[in-house]
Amino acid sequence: MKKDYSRFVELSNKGAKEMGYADSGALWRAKYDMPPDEFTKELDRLWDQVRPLYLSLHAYVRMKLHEKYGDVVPANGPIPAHLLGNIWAQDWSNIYPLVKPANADAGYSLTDILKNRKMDAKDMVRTGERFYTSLGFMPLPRTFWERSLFTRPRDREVVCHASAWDVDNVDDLRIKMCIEPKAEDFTTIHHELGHNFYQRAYNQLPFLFRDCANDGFHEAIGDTIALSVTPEYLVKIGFLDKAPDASRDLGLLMSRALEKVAFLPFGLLIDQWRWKVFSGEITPANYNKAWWDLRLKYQGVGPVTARGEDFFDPGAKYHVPANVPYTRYFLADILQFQFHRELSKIAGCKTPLHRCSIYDSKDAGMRLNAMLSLGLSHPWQDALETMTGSRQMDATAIIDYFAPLKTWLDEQVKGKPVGWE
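Please write out the structure of this chain alone, matching the form predicted in complex with L-captopril (X8Z).
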């Protein structure tokens, strides 16, 4: 794939240059209603805001993995990426059992609930859809149910990486996903439906405005909804008899952090690599070295054995060969907490943010729709202001959300090394 990819980079740059951009990376960075250099600075600013939170999680997880695996996991160096429970080390939820706080486990498994209830793929999507209709959105069209792909076909190969489609730019909405009864897929369903409900919210606008405020917004909507899949919500829809009390908060926060905080540096580094590939600063001769340098710099993870240039590890991440920009997911990771904080206020939540569900709040739904229906007709700053009153992306929302966990993590690693350089 490496050879094909480097040829692809040449061709892609040729097109970008013909359009007046220095290279394809510059073209991608030009889509944020601000000078591209300013956008890069914004990313640095946001990363600086969240890095201490990531470092605390990293130090704690490394300590726990060191306890379990011994010196394979250095006490003060990078974590071997293959021990984090995910092939890309982008979401660490699968090692929750290894790192969960003693006595603060939430005490239920959404995966077990889905399995015990014998939920099939469509049942899970229906449940996701009901969240959106509870906010006041119209149910999905009949064709969505007829034309979507919900399970892995037995007779042919398909791309199972989840995606959402708006085939006619009006209401031929579909998702394509190979759903299994597990919590991760339940979350992804809400993510994909967020794309579909956004697509439908802007389908009345002039054609060129039928798009999102910026691609981070598109990725953030469904995740914002998934943040409302709280124990209290699961009780409301009959999935759980009783919500765990506040003594279980650390477990709940830990499980969310393994998904959302662990992801932050990963969300950033993919395009740090690609932008330099497009600009020529990283060449095919050092594709893999530069990749692992960035993995170390941002994530503090390393390969299990040396990875030479015979390997092309970035190619294992879907979005690289599929040429889907990735910074959007970093932005979404920040924005969804900003959206959740605001919508929780509108929904009248008195609980801490990680216990607030906006389910059934028509007021929250109206505010959300006010932003979605702007589509691309305004700069994203206007859309953000419509939703939150602020024109700036702001990581204080994710930081506040995880503040109790951060305090706890810092106590656990007191006297132990933090960071890896």
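For comparison with the form predicted in complex with L-captopril (X8Z), kindly provide the form predicted alone.
Chain alone follows, minus partners and molecules.
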């Protein structure tokens, strides 16, 4: 694959230059309504905002892994990537049992609730739809229920990875998902429907504007709604009699941090590597070294064994050979918390940010729809201002959201090494 990829880079750059760009990386960055170099600086600024939180999580996880595996995990160096429970070390959720705080039990099992209520796939989707209609959005069209795929077919193989579709760019909305009665799928439904309601919000615009403000927005909307799947929300819809007390919050926050915070540097470095490849700063002779250098710089992880240039480890990430831009996922991780913080204020939420749910707030729904309905007709800065009152992406919302966990993490690693350089 390495030889084919280097040839692809040549051809891609040739096309970009014929369009007036320095290289394909500059072409990608140019779509963000700001000069390509300024966008790169914007990403650096956002990473600087969240890096202290990541460092605290990294130091704590490294300490727990060191206690478990001994010197295989250095006390003050990078974490061996293969011990983080994910092939790319981009999501650390699988090591939650090893690093969870004491008294981390959430106090309920959403999976058990779904099973005890005997909810089938459509019941779960209708519950997700009611979240959006509680905000003032119109119900999904009849064709959504007729044409979507909700369960795994018995007569054929399908790709069960959840996705949302707008087949005619007007109102033929669908999801494709093999739904099971479990907490992960319940939250995913709320996320996927975010795409559908976004697609519908801009469906009256001229065709070329029927898209999101920038490619981070579409992912961020569904994730914003998913952040509202809180214990308080489950109480409002009758799934719980009362929300667990605040003593359970550390477990909830740790679980989410292992997914959201752990992902941030990985979401950033994929395109950092590709942009340097496109610009020629990284050549085929050092593809793999540069890949692991960036993983060390941003993630603080290293390979389990030496990885020479006879390997092409970037190619193991689907988005690299498929040429799918990845910065959108980093931006979505930033934007969803910024959106959630603002909408929670509008909804009049009085609980800590991580317990807020905007369910049943028509005011929050009006603000959300005002942004969604702009589609791609305005620069993303205009759309962001419509939602938040600010024209600048702001990662301090993540810091606010995880503030109780950050305080706890810093207490746990007090006197321990932080960082890996």
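Positions refer to the first chain, counted from 1. Whichever C-alpha set is largest while still superposing within 1.5 Å between the two forms counts as the rigid core. Please read all numbers here as calculations on a predicted model, not as lab measurements.
Relative to the superposed core, F197 shifts its CA atom by 2 Å or more between the two forms.
After superposition on the rigid core, the Cα atom of A213 is displaced by less than 2 Å between the two forms.
Core-superposed comparison between the two forms: CA of G251 displaced by less than 2 Å.
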